[in-house]
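In the block that follows, a single chain appears as C-alpha cells, in the form predicted alone.
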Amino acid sequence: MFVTRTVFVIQDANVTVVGAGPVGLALAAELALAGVSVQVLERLPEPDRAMKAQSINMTTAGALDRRGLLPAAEKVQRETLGRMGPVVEGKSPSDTRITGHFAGMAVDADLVDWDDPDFVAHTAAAGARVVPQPELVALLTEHVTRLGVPVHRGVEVTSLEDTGDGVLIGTTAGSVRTDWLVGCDGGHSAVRRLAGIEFPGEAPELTGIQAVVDTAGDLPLTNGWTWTPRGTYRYGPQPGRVAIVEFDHPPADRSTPITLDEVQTRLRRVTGLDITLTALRGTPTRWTDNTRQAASYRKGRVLLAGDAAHVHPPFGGQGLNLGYGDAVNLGWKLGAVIAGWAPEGLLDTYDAERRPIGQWVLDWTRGQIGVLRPDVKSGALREIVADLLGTRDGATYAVKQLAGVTQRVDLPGNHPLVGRYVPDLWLRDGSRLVDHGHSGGFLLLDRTPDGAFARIAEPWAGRVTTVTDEPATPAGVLVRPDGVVVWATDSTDIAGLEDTLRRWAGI
C-alpha cells in the first residue's frame, strides 16, 4: 500500500479534496485526469481498516473498469473469496453471482434472471464485486499515486473562508488557498459544518456494531442473519464475523472504541446464549440508522461529496457506491470549469443528477429498517418481503437494484441507453468501448459507413475520444466522461450529435 504523509507544507491548489476515503481518491483521481492541480487532505494518519462495506456494486465495478483498474479489482475479488473460505453464502469462491441482501434476508443466486437484459450489459464489471472498503481504499491510493496527486495525512480542517474567487482553508499544517474545496470527510464533515449546509434528516434510533471475533470454542451460530425479540444478529460469511443490531436506542458516541466486553454483552443479549468471546481482529464498527441528505451539494465554491453529502444505514454497502457515483460525476464537471471549456452552471447538474439517486438510496435503507426490527408488524411485514424476494420477477427486480443496473439520469432522448451507464460494446477488434477511455474525456462510438459522426466531432478532438468500427447496432454512441450515455442512435442520422456535444462538451 501507497501511504503518502505530510512533510512539508501544502500548497495551493485548484481543488483541495478532504478525505482520503474511496470517495476522495475517486474524485481526486477524476479532477487529475481532467488535467487539475488536486491534492487531498486527511485528518487520520493511517489508511483506515475499519470493518465497513464489504463489497461494490456493478456500478462502482463499471467506473474502475472505466479508467483500467477491473484487473486490479478482480485479484482483490479473488483473493478476498478466497479468505472466506470453500462456501460464502452458499456460493463457492469461483461463483461471480454476487446477490446481496435486504434488511438481512439473501437472495437466492438460483431464482435471479442473470439473463435479464440490464445484467446482460454489464456482464464484465460482474468479477470485481467483492471488493472490501479498506482493499478499494488501497487500490485507489496506488491509482491516485500514479497520478501525481499528493495525499497529506494527519492533516485536519479547522476554518474556511469563501472569497468567492476561492477558498482560504485554516489546517492543522497551516494556511492554504484553493479555487475550489470538496467535503469528502463523512457523516461529521468538518467541510459541511464549516460551510454552514444544513443537513436534515431522522435522527439515529439504533445501534449496531460489526466485528471479527475469537471464541473459546465454536459460537453455536448458524450463517447469515437471525432475528430474536431483542433484536437481530448476523454471523458469517468470514468465520468469526458477527454484526449486531439492536433497536433500544442510538450509541451514546459513536466514537468510543468498541470493547471486547461489549461485542459480547451485545451479542448475548440479542442472542439469549451464554456466549464467551476472548478476542477482537482487526478494527470493529459502530453504526445507526441516522439518516440525512445535505440542503444543498453545493454552496459557492464549497462542494460535498459521498457520506458529507447523505448518510444512512450502510447496509449493502450502498453508501460506499453512492458516493462512488458522486465522485466520478462531479470529478469531470469541476474539472471542465476550471479548464474553462464550460460555464460554471455545469455544476448544476451535479445536484439535479446525483440528488434523486441519493434520495432513492435513502429510502431504500430506510425501508430495511423497517423490516429489520424484531417487533410482531415488522415480522410480518418481513415475511411477506420473504416471499417476494423468493420469487424469480423479486429476486431479479431486488438484485438489479443493488447491483446499481437500472440507474440512470434524466436526461433528453429517445434512445434507451441515453441517461443510463454505458454497456459492454464489443468492437471488432475484440476491445471494448470503454476499454479507448481509461485517461478520461468523452468517447463516441462511430459506426457509420463513411465516418459521419466522426466529422461532427472533429472540433472537439481535443476532449472527445472517437473510435470507429463496422456496422452494427447501436450505430452511434456518446458517452460522458462518468460514463452516462448523452446521446445514441440506430441509425446513420446526425440529428442531435451537434447540440449533444455543444452541451456537454463546451463550444
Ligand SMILES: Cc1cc2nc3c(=O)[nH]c(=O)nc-3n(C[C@H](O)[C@H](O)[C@H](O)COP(=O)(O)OP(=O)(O)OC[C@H]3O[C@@H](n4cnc5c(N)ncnc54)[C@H](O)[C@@H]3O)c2cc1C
Contents of the next structure:
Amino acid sequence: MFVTRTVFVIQDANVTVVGAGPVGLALAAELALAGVSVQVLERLPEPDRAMKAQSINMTTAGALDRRGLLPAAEKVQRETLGRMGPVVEGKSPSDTRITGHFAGMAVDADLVDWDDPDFVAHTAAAGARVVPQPELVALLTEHVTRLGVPVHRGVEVTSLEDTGDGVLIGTTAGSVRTDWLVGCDGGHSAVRRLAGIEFPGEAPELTGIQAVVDTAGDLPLTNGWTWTPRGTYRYGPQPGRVAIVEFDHPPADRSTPITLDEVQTRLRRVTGLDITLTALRGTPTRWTDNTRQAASYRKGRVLLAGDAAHVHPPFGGQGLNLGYGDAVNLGWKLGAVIAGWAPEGLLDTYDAERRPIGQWVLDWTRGQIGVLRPDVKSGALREIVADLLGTRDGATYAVKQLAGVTQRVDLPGNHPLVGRYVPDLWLRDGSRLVDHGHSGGFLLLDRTPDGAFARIAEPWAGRVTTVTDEPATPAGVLVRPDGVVVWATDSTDIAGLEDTLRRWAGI
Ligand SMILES: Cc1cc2nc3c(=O)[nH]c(=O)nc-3n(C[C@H](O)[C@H](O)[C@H](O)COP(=O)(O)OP(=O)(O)OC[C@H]3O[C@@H](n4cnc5c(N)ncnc54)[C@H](O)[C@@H]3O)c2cc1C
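If the one shown is the form predicted alone, what is the structure of the form predicted together with the named molecule?
Every chain and every other molecule in the complex is listed next, the one we just looked at coming first.
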C-alpha cells in the first residue's frame, strides 16, 4: 500500500529517474537540457566502484561528443591507459587502437579497414575509448550537477502507483509524486517489477567473475583470453586483472560477496595451475549470461531504460552503450511530451526504435556464449570464427558491429544518412555540425546559397538551431537531439523538410 508520509525531496519534478548509474545520469542530463524538472533517486549512498564496463563505443562516444563531453572522456582514457600494461603484446597502450573482442577473440586493429566510409564518417568511432564505468559515472555526475539536477543518494524506491496523470513513489526516505517515472535501476529493476512489466528471456547457465588480485609471485598467465576444458579466463590488460568463466551452473545468489578464496579456487580450477593469491584489490564483480528484454519499455507513466529494460552477458562490452543509446533516445522525447509540443504518441517511437537494437545486442552476446562453451563443438566453432576474424573483411565487420557505426533507425527517406547517427560534417569555419548542438535541440544544416532550408525552419526557431555553411554535399541535414538524422538532401530541393520538421519537432 502507498504511504503518504514524509515529503523529502522536491514534489514537483516532471520526471523522477530511479538509479544514478550511467544510464540514469545520461537520461537526467538530456531531460534537463530539454527544459523539464528532473530528479534522480539512488539507493547507494556513494557511487558504485565495482569493475564493470571498461570502455565505450562510437555510439556512446558520439553522444558525449554531441554534448561537448568527449574531451573529458578522452582525458579519462589517457589517464587510464597510463596506468595500464600493454593491451597488445609489444605495443604501448597509447599506440594501440582499441578494437574490442568477440567471445574473447581480440580483433587485430592492423587488419581493420579504417578507411571504410563508416569509420571515416565518425571521428568518435576511431576505436573504442577506454573509459572505466566509475569514471564515466563521475563525469556524468558532474554534468548533471552543472545542469542543476538533484541526485538524492541513499534513497531506495520500494513502491509505486500509477494514477494515470502521474506516479506516487514510495521510498525508504518517504513518498513523492512525479509526472513520469523512469526505471534506470539496473538488471534487477524494482521499477520493472513494481510496474508489472514482464521480462521474458533465457535463464543463465554460467558464472563469471572479474577481480584485480595480488599474488605470491608472478602469475603464470599470458595476457588475453585462454580456453580450457573447464572454462575460460582472461588475464590483463591491467596487472593482476582476471576474469574467470565457468559453465557448470549460474550463481545461487549473484549478490554473494566475492572472497579471495573463491577467486583462487575458481582460477585454480579453470587454469589447472596451483596459483596462490594474497589479496583482492577494488570491488570484484559477478555476472551471468541471463538474457532478457522487457516486454514493453513503457507502461502508462512508467518507462524503462538501460539494464532495467534488457540484460545479457557482458561479452563484447555492449550493455552500457546500449543503455546510453536508450537514454539519449528517450530524453528529448519525454521532454517534448512534457513541454507539450509533441503528442504522447512520440513516446511509442522510443520502444519501436530501441527494441530492435536491443534485440541485436542480445543476439550478439548469445552468439558469443555459443562459441565460448568448453565443449568440443563450441571449440570447433570458435576456430572457424577465429579464422574469419583473422581476415580483413571479418575484422572490419566485427569492429563495425562493436563500434555501433552501422546502427540505423528505420525511418522514411532515401538519403543514406537518414536513420543513421550524424557523421562528422566539417564546416568552412572549421567547426563540425555537432559542435553547435551542445545544449540539446534539433540541428539543421543549410548549405543552400540563399538560405532556403533556414527559411522553412524559421517557425521552429526555438527548437531548431540552424547552421548555415557554404555550398557542399550534403546540402541539407536535419538532426534530432539524439543525433539521428531524420532528413538529408544533396540538392537544394526543399521537398520533405517541412513535413519532417512537423513530424519530429512539433507544430
Ligand atoms: C563484469 C561486467 C563487465 C561489463 N563490461 C561492459 C563493457 O565493457 N561495455 C559495456 O558497454 N557494458 C559492460 N557491462 C555492462 C554495464 O556495466 C551495464 O550495462 C551498465 O551498468 C548498465 O547501466 P545502468 O545505468 O542501466 O544500470 P546500473 O549501472 O546497474 O545502475 C543502476 C543503478 O540503480 C540503482 N538502484 C537499483 N535499484 C534501486 C532502487 N530500488 N531505488 C533506487 N536506486 C536503485 C543501483 O544502485 C545502481 O546505481 C559490463 C557489466 C559487467 C557486470
